[in-house]
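This document starts with one chain, in the form predicted on its own, laid out as structure tokens.
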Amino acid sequence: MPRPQPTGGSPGTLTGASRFTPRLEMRPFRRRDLDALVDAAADSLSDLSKWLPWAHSGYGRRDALVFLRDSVSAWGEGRAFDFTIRYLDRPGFHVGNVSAWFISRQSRVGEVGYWIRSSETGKGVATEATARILAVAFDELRLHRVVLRIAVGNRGSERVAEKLGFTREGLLRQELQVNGVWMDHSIWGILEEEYRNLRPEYADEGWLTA
């Protein structure tokens, strides 16, 4: 298929269709994803709790249900767009989450975030899924700029940002409290023009279809 052209104009919204990469399906969450989400979180809490405030030791079905309800609501209201990540050959297995949301609609600025279950890290899933969510952000939401915020010390997430061509722009001091500790976060940005120049490289790497 031809490469999507810049759309410009006002920010857009998203349909509920699945998005695909060579290995992955990314789709909106459904209520029936509850057990798969709880299972993935339980597999990953010891790692995620270092960086994410929601990943506390008591995380369980109630927490996951609150997330699913908010995710469905946020999608319907156009506030944020959460995707469950699944392998094409294992559609019932929750690999992780990837999301995009608006920071400023007027300025066409958004943010992306992701987590990958511990058993599946180191396999390039985060990079592949984030490459696809950038296509969503720039081609469908019509954003001009996308940022990532990464806890200082989370080298795995920094590598994703580096591979995708984000620029490290600065440090947000004590930006988020995790397990009672205020944590600094680095902020990374990528512009629409940069994304469009990099997209052929994403395809060459196998993260997107050409």
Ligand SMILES: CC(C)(COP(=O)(O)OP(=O)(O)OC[C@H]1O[C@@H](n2cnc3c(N)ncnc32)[C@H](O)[C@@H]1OP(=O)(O)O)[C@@H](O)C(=O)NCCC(=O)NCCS
Given for the second form:
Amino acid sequence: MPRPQPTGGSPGTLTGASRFTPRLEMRPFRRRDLDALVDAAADSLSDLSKWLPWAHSGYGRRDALVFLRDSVSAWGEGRAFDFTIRYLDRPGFHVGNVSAWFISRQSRVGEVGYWIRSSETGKGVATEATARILAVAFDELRLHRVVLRIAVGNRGSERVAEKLGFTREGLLRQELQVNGVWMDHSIWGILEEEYRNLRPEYADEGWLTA
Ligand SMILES: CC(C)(COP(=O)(O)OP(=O)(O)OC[C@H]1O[C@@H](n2cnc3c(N)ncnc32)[C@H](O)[C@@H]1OP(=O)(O)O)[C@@H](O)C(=O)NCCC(=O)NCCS
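The form predicted on its own done, now the form predicted together with this ligand:
What follows is the entire complex, opening with the chain shown before.
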């Protein structure tokens, strides 16, 4: 494919306002989230390290601080948008992360990713938070297509993609190295039109505030 040329028009950027679901608040990170983030990561490292390259066994305050700094600048630059997920009734407790970022601004293609604190998995948090981030991706960033990459074997994450109506589109061989091992990833996609058709079902499931 030839190198893309500018065609005018660009996808949107995001305000730093909180986004809500019936159970959750999602907002940009602040420096003072450091302790809550370190706690959540420490409680979850054995699960996260199976799938996520950054979640090495020595992950600690310094790594979390590097992430927070990058997260704040990425948001400011309109490069990527990380949200801390909080329960409405427990705002000081970091439940997990959900993010959206651009793959191609020109083609209006983006990606989403997430992780949930181990003690809070199995409660529908990833699905609910990601449903809300898809609204951000399509309504606010004006994306046309959103993808998710999932390591082969990560059945929990595949279920999240399935419940949200993503289509499994193919296999990316040796896409990412985790713990020194190259792992195949499946790629899943959802188009704007599909999201618009599914949105009433998301609301019926209770994932979106009406
Ligand atoms: C994968 C992850 C995000 C799921 O978060 P969650 O909040 O538990 O997700 P939800 O509760 O919304 O949905 C999980 C679904 O997967 C299912 N599931 C979880 N583990 C499973 C497993 N090992 N086998 C089969 N199904 C599984 C759950 O039963 C649920 O499906 P259901 O609603 O049909 O019962 C979380 O476990 C996590 O953060 N894992 C580590 C990091 C990670 O994998 N991030 C994603 C990278 S792509």
